[in-house]
Structure formats: C-alpha cells, structure tokens
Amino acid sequence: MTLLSALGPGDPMIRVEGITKYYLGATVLDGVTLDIPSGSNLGLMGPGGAGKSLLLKIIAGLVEPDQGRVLVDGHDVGTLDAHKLAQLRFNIGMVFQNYALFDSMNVGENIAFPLRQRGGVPEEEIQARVREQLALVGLPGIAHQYPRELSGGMKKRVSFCRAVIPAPPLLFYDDPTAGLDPVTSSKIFIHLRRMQQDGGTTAITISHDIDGIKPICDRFALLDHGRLVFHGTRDEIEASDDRLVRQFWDGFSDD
C-alpha cells in the first residue's frame, strides 16, 4: 500500500465512519464520524477521558473498534492483513503519551531507529538529521544519553524527534507539549507547523494547550464522553454557539 498515491488536495486522507468502542460495558467512543483532508492538521480537543487517545490508536490500527470503520487513503484499516497493516504503521509518525522509547538504546539510536528500519539512508545523513532534530527541540549534545537519564520533559521531546525524523505522510501527536515549559512548547508547535507546510503531511494533534494548537491546525474536532460534539474549520468553530465548544475555544469555565 502506498500512501498519498491517488489523493489530491482536500481529498479525505482519513475517513472515520461510525466508530464505536466499548470497555467493560461502557461506551467509550460513540458513533464518531469525521473526514480529515489530505495535507490538513486536525486539532483534537476534549476533556480527559473523552476518548481522544483511543480514537487516535484506532485510526493507527493499534486498537480495533467494535463498530464502524476507518479508511486511510481509501484503504479500510480493519481489513488489512498483517503485512499491509505494518506498511500503514510504517507511514505514521506517532508521539505517545508514555514516550515508548527503547531503554536499551541511547537517545541517538532511539531517534535514528525509523530511518535505520527503513534503510537506504547513509549513516552520515542519519547522524546529521539526529543532531538537527535534537537542536530544534532544545536538546543538543544528548545523543549519547539513555532514556533512564532523562527527565519526563526530555523524553517527550526525544519521542517527538523520533516520530518526525522520517518525515512520514501521517503524523499523530498525543499531547506533544504536555509537561513542557512555554518556550519549548512554542518550539514544538512551530516545528509542527513548518513540517506541515513544507511536507504536506496530514496530522492529528491532541492537546490541552488550545492556544498552542490554534496557529498550527486548520480543522478542529471536540470529543465529549465519546461523542463528537464539533468538527469543522477555524471559521466554523469561531462561529459556534455551543457552550462546550466555547468553553474549550475561549478558555472559560462554568465556575
């Protein structure tokens, strides 16, 4: 399967159709349906426990839904065999909440892993790209260190570098700036926007930093208790009179 093979600008790279997921008899995702055009960056918002991370894992083929389906580049993720599913995941860069770094590898080896797995990239170029990514997130000179030597914020940035270094056509960020200071968070968001503009990537960004994702996302979705409350463009979310939407977008509470 080759991603971006036959899609034009504005065509849905990702189509989510009626996704429902149950856990222990409770409905965690409830009939979620949305389209994500090729080359767009969707800002996925919602309170804790709304199902945001779960939806991202379902789109990536890491979790199977109980109902509904996900299509990526027109391919039904639920019908892919093991080989094609591996191809799909190979085309996705993902920043996980729990970092998912390899403890036995140092920082440089962790970041370089996707390039070495892909093959065909000279070692000198790999090392140069690792250094470039670390400098962009404010961590120059730590390639020799191991995950156990890093703080949580540093691990988050290393995980981010590993996700973006192969410049994949799909990028999924699960709260990429959680626990980071404002200056570092700003660097991350600027880097995300530059990648989208330069590479035409299709991205989904989960974040509780609404002010941070406003400049980098062109579409937004809001989940609440597993239901899709809003999905649309910046103009549409700014014009919405839904109270929950306004709470998240404008940053106020009922208290």
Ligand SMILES: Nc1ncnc2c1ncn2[C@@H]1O[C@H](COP(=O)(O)OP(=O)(O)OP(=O)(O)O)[C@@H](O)[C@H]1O
The other form holds:
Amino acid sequence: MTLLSALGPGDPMIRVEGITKYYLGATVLDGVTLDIPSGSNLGLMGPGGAGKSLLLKIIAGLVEPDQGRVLVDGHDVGTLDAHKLAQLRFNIGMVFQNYALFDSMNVGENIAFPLRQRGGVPEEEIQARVREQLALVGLPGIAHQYPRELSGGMKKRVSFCRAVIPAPPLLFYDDPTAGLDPVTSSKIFIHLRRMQQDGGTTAITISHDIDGIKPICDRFALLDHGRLVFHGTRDEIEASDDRLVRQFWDGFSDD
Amino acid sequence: MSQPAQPGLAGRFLSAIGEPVVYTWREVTGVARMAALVFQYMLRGKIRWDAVAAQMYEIGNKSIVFITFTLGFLGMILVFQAGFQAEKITGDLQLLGALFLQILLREFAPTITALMIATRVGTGIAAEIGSMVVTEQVDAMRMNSAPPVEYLVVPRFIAGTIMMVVLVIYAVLVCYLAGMFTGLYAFNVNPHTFVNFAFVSVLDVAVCLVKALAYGMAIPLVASHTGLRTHGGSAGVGWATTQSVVSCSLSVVILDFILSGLSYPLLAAAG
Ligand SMILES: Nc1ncnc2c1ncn2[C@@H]1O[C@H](COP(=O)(O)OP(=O)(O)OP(=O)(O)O)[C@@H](O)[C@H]1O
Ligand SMILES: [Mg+2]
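Since the structure above is the form predicted on its own, I would like to see how the form predicted together with the ligand looks, so please show that one next.
Full assembly next; the chain just shown is listed first.
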C-alpha cells in the first residue's frame, strides 16, 4: 500500500524549494531550488563535499533542512506523519554512497528486505527475483554470502539490487557505479536506463562518472560548496559558459 | 546584540555547569520519549521474538563469565572484610551469613551486576547501533519503512530486561556461595550457621528484583539512545561507546539512589 499522489497537472514529481542547511557553523547547502519532472532522470554533479549526498538525504526526508521544503509526489516531506512518510518511502528506492548493507543479513536477505517489508510477495517469487537481480549485475550465486565477505564494488552492486528490486517509481542513486570496472559500470547504467524507459521512473543520479551519466540523464545539476551553480536540460548545459560547468561537462581543467 | 569576546569567570562557571545540565536534560527527555515509543510498539504486538532470542543469547554469552568472576571475588572480599572487622569488635560471627545475604539482595547483587552489564552490554549496544548509523544502515531501514526503534531497540529492551533479572539471580547465588566458602575457610564458620535467612524477608527479594527490572530496562534504553544519536563517522562510534558507559552507569547509580530511598521506609516498617 502506497501513498496516493498529490500532484496537480503539470506539477514536478520532486520540488526542492530553498533548501538551506547549516553544519558546525558552516552553510553546507545554500538555498537550493530545483524541480524534477515526472519521468526524468536528474544527473547531480559536483566536487567532493559539495553537499550532493546531503541534498539527496534531505529530499528523502532522512535529514531535516534548516530552511526550505521538499515536495515529493506533491507531499511536503517535512510535515508528513511517520505512517504517511513510511508509505511514501515505499515508492522510493535508494542506493547509498556507503552501500548501507545490513551486516547482520546475508546478500539474499539484504536484497529481499524491501520486498518483505512491503509484504504480499510469495516467498518463491522473492527468491526468484533476488536471483534475477543478482544475475543482472553480474553477481550470480552470492546470495548466501555476508556483506563483510564482499569487495566495495560488489557491495555497491548488491546495494543497487536492493534499491531496484521492488521496482519503485522513484529512484535515488548516490554514486551507483563508484568502485566498479568500466564494463560492469556500463551494465549498471544500461540497466538503469532500461528501467526508466520501460517503467517511467523518476530518478536522481549522483555520479562522478560524467561520461557515464551523459547518455542516461535528461537533466543535469551542478552543486558547488552547497550552491546550485547550474540546473537545466542537456541543451542548456551544453550551451552554458559557466567555467565550472564547462570543466565538469567537458572533463578537463584549464588551470 | 554584541557579545564579549571572552566570557568572564562567572560566565565560564555558568556555562561549565549549564552545558552538562542541558545535555542531561536532553538525554533524559530523549530516553523518556524513546521508552514511550518502545512501549507503544510492544502494546501493538510489534515484537520480533527471533531478534529478542538472539539478543538474549548475546547478552548471556557476553556476561556470564564476567559476572561469575566479579561477583565471586566480590563475595569473597566482602565476607572477608566483614568477618575481619566483626572478629576484632565482637568476635561473634554467628550472623555473618545472615547479614551478608541481606545486603547482597538489597544492594550488591543488583547494583554491581547492573554496573557490569552497563560496561559490557551497554557499550556493545551503543557501538553496534552507532556503527549502523554511521554506515547508513539505519537510514536504509528508514527508507524501507522499518522503524529503527521497532527493529533495533525493542528486541534489545526486552532481552536486556529479562536477562538482567536472570543474571542478578545468578549473581546472588555465585556471590553467596563464594561468601560461604570464605566464611568456612577464613573464619571457620560452618555453612549451616552461614546459611541463615533470619534477616531476609519477601520484601528484600522484591527490592532485589525491582532494582534488577529497573536497571534492565534503563541500560538498553540509554545505550540505544546514545547509539542512535551517533554522528560523524567512526570517531562518532567511539564517542557513543564512551558516552554510553558514563550515561548507563550514572543511570544505574541514580536509580539505585531513588529505589533505595523509596524502599527504605518499607523495609524499616517491616523490621
Ligand atoms: N547529516 C548531516 N547534517 C548536516 N551536515 C551534514 C550531514 N552529513 C554531512 N554533512 C555535511 O555536508 C557537507 C557535504 O557533504 P556530502 O556528503 O553531501 O558531500 P558530497 O557532495 O556527497 O561529496 P562526495 O562527492 O565526496 O560524496 C559536508 O561538509 C558534511 O560535513
Ligand atoms: Mg556524497
């Protein structure tokens, strides 16, 4: 059971309004405002420490902003009660930067967790879907292993499986291909694009692999020191003459 | 409003007092709110018994040897010291065992056991939950609508409470037996004389169990609360672990003070 959409016609799936966050006397997010239309995939770029992961957590309602608000599917994330927030989150799959796999569960149980939480899926189907997901990311037969036995790249892929297995309409990826070889990396990106084309998912993809996200995202945003330097479509980013945008997009540094 | 760059002596004194007071207040209200949540989940039957069993096993496994040793040695030391003093003053050791059992039930067994559990189990809970926070596992739970209090705190709370009562009863036995052998070998007090229930009433047993229950509920709550408030990477886990020992031990001592104060009139009235 999920929360009913509260979107009006033409409303964006995700609306971020003036998000500001202070941390230890510093402004780590500074009035970030952006819209993500339904069915689009936003590529979120920026140097390390720019606040990308933090922004994603604020959008997911995991961290409270000091100013501003976030609307997801028309619901103000900050004012939903615990029950409604839980229902809204059944619509969201999330890959965490640090994998966030449950140490106490094996790979299979980790990936099955979102399905078991949502309920209503028979056990054989859960098992079949876990196997299918693992095969898709090139890790067949590791369901019985524990996260501590896996490499960083393997954990990232398991984390990816766990996020996408319930086929949620919203997907948040925090660096989904970090630590992966180029072949596996492109497999993940292709899988990601297929889900979007077939399922019409709305996604935010944080990545340092700009060439990797160029073909899969249709909107791009660049965050620097907590400020949104750029936000727009592919055509707009290609036309932008902002120096940092050019450096990120063209992939070189001119100083 | 402009602020003086350097606060005066009075200012520094006040902030030195104020900071811990504010911290303690926030801690106490936070733990109280969490306790309310835990009871809500329990009343709604949201108890994962497999997790409770795993936690009980873990607590028992971690503590049994530790408690056997500390309470065993403590029993020997207490009886030796008491016997030594009594021998000098009255020379009469008839009531040694009876008095020992009374103080053991009212005070030593529950409180020392709880202090041991606070260091052994409390730190474990804080470190475990704290590292789940910094590795984003708790965020992942929340994203899958698995409330951390229901999944992590409720099982530890139930297991901690049950195991504390069990371990306190075990501690009484160990400590008493160790005391009895010390009486026999150090002072030649016959076990028949040592085992004497004259000074022990149902009320003493009740005080012992009520204290065990109170500590058993407080330690997992305080430790879990500290763990869930961890932030800032692995250094944060270190902070949570240390903070948990301090907060858990402090809550044991304060609860002891309150419960002893409340039970004293009852014990006095009963003779
Ligand atoms: N829960 C939080 N509350 C407030 N501030 C936070 C929180 N978590 C992280 N920060 C701060 O936000 C800043 C940005 O961190 P963040 O992890 O979002 O960077 P990032 O853009 O994801 O970097 P990277 O590319 O290295 O992953 C950091 O200075 C960090 O200290
Ligand atoms: Mg990040």
